[in-house]
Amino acid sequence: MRWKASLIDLLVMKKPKPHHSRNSIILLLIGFLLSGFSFFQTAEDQAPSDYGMTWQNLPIIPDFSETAREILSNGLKRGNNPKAFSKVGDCDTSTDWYLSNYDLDQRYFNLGTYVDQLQPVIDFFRGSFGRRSLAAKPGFSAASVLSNYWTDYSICEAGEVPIICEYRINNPAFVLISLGTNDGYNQPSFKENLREIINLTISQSRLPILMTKADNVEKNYSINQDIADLAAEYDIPLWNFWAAIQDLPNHGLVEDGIHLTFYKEDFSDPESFQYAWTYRNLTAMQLLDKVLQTIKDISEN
C-alpha cells in the first residue's frame, strides 16, 4: 500500500548549524518558503484519483455519474445506437461464455429469479451479447486494441486499428472494457494505453465502462489499481468483478491462477453460484440493467 507523506514528513529539515551569518538567515528562510512552495505545487499536481488499495471496497454494479450520463447523452444525440454495446478485451472477452447465450434461446440460460430484471435487458440489448468483436481476442493486450498489426483488413479500412473498426461498424452506445490479464506480464505501459482507450472511447461520444480482473499475474495488483485510478479519474464506472467472486473456492480460479472456474449458464441453480463464470454473466447483465435504465430516463428527459 502506498502512503502519502505528511506536510510534517516533508517540511522537516535538518537543523543548520549555528551560524551567526545576516545572509545565512536569509537564505535559510528563502530554502524553507520554497520547499513549502515545492511541497504544495506537488499536493496539487497530484491526481486526485489515487484509491491507494481501496478499489478492493467498491461496489460491484456501479452508480453512474453526471459525467457518465452526459457522455451518453452526447452520444445518443451524435447517432450511437442505444441498443448496442462492444465488447473490448481477451480471451474471456471473445469467448462464447461470455453473454453470447443471451442472444440464443432459453434452451442455452435459465434466468432463475432475475428473470423479471434481465429479461427486458436480454429484448433491449439483443443481437450485441453474442456479437464478434473486432477488439477482443484470445491474448489481447490493451496495446493490441490500438495496434493495426491485429486490424482485420477483410472488414476494416486502411488505417483503421481494431477498436476504431469495431467502433465504426457496430456503433455502439458504451463499451465492456475488460483487459490487462495479458498486461500483467509487461504492465509498465499498460496504464497509458488504457488512457487512450478511454480518451478515443469518449472522443466518440461512446461510454467506456471498465472492469477489474479476477486474476494477480502481476502478484501486486498494480493492474486493478491503475483501471480503477483511471476510472476515477475520468469518473466512468468501474465494474469491480474482482469484490464478486473473493468468496468462492480459490477466489473463482482455476489452478492456473487465471482463468475463471465454469459451470452451465443457469441461475436458477444454487450450485452455480460456486463459480466465476456464473457471476461475469450475471454481474455483466446487472450492469447491462444499470445501462438500459439510464438510456431510458436519458430519453425520457
The other form holds:
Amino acid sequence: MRWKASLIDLLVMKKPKPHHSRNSIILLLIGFLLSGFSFFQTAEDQAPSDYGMTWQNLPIIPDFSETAREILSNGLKRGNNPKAFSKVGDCDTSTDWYLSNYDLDQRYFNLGTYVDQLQPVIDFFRGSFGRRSLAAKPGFSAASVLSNYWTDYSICEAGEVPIICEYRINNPAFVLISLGTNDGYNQPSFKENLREIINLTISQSRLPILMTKADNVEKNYSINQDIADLAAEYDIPLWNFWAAIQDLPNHGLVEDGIHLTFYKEDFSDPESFQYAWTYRNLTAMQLLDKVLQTIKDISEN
Amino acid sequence: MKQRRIGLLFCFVIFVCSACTGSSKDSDASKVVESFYQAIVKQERDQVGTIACAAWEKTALREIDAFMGVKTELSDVSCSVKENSGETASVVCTGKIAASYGNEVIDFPLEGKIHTVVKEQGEWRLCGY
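Here we have the form predicted on its own; I need the corresponding form predicted in complex with its partner chain.
Okay, now the whole complex, with that chain kicking things off.
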C-alpha cells in the first residue's frame, strides 16, 4: 500500500517523504508505464494536423468512406436531387472553364479515350455542369459564402446567405467545394469558416467534397493542410487536385502563381496534358464518375 | 429681475449643453457603423473589438473576411441615427461599398440596412443589421 500513499502524496502536492527509495522506484515505474500508454494513445488518436504534410501524398480521386455513402444515402431519402450538384468557390469555380462545356454540345469538348467512362457522367448530371452557382463568385473567400452581403437578392430570400440560397434552389445531392486561395491572408478564420460550410452542408444531408487548391499563396501550404484535416475529421472525400498538377510546368500555374494554365478542352490532344485546366476538368469528371457509381450502388441496395 | 435673467441664462446654457451631448451620443452611434465599413475596406480585423458588441463579434469578423479577396472602397458612405432609446439605436446609411475583382466591379448599396447599435460598458457597439 506504500505506493498508493506515495501516489496520494503526489496528488495532493505533498513533498514525498525522504529515505523511501522503494517509493521512488514505484513512482518512476508508474511514470514509465503512463508515458508508454500515452505514446500508444498518441499514435492511435493523433489529430490529422499532426501528420504534417502527408496530404500531398493522398490520392487525387478519393475512395468514398461509409460516412460519405451514408450522407449521400440520407440525402436521397430526404429528396435531395441525385442528378444535381452545386459548385462552391471562387473565380476558378465560377468561370465557364470549369465543367460548363459538358452542358454544351460536343463541339466544345473532346473526351478522347475517356469517352466510355465519362459520357455516362455527362448524361447523368446534365444541367449541373454549366449551372451558375449562387455560391461561387470571383474573389470569394470561405467567409463570403456565409455572408449576407454576397447574397443575390434578386433570386434569394431575405436572411439567406449565398450557400443556403444555392442549396434551396438547386437541391444538390453533393457539393464540390473549392475555396482557400482568397483566404491566404487570414488562415485561422478559413478553417473555422470552412468548418461552418461543411456543417451546413451535412446538416442538409448533402455530401461536401473538398478540393485542395493549386496555389500556395500562404507560403506554407497551411490552407491545404486545413482542407485535408477537415476532410479527415469529417470523413468526407478529399479531391487532391494539387497533386494532379505538380508535374506540370510551373506546377500548372500562370505567372501570378494563382490562376491555372488553360488549353482548349480536348483530351484527345496530347498537348492539352501540359495545362492545368485539362486536369481540373478531367479529374473533376473522374470524381463525378465515382459519385455516380456510389449513387447507383446506393439506389440498387 | 437680474436673478431671474441669470436663471434663464443658466437654463439656456444647460439646454444647449444637453442638446450638444445628445447629438454627440447620436453621432457616436452612427460613427461606430461607419467605422465598421472602414474596417471592411481596410481589412482591419483588429478593430472589431471596438466596433462590434460581444455577441456579434464573430459575425463582424466574418463580414470583414467576406471581402478579403476583392479590392474595396467606400463611396459616399454616411450614416445617421434613425432611433435612439438611450441604450439601443437604429442607424441607417447611404452610399455603397464598391468591390472589384479584375475588371469586374460589384456595388453593395448600404441603403435599406437598419443597423442595430447597443451600448456596452458605456460605448456604442454595432450588434447586427
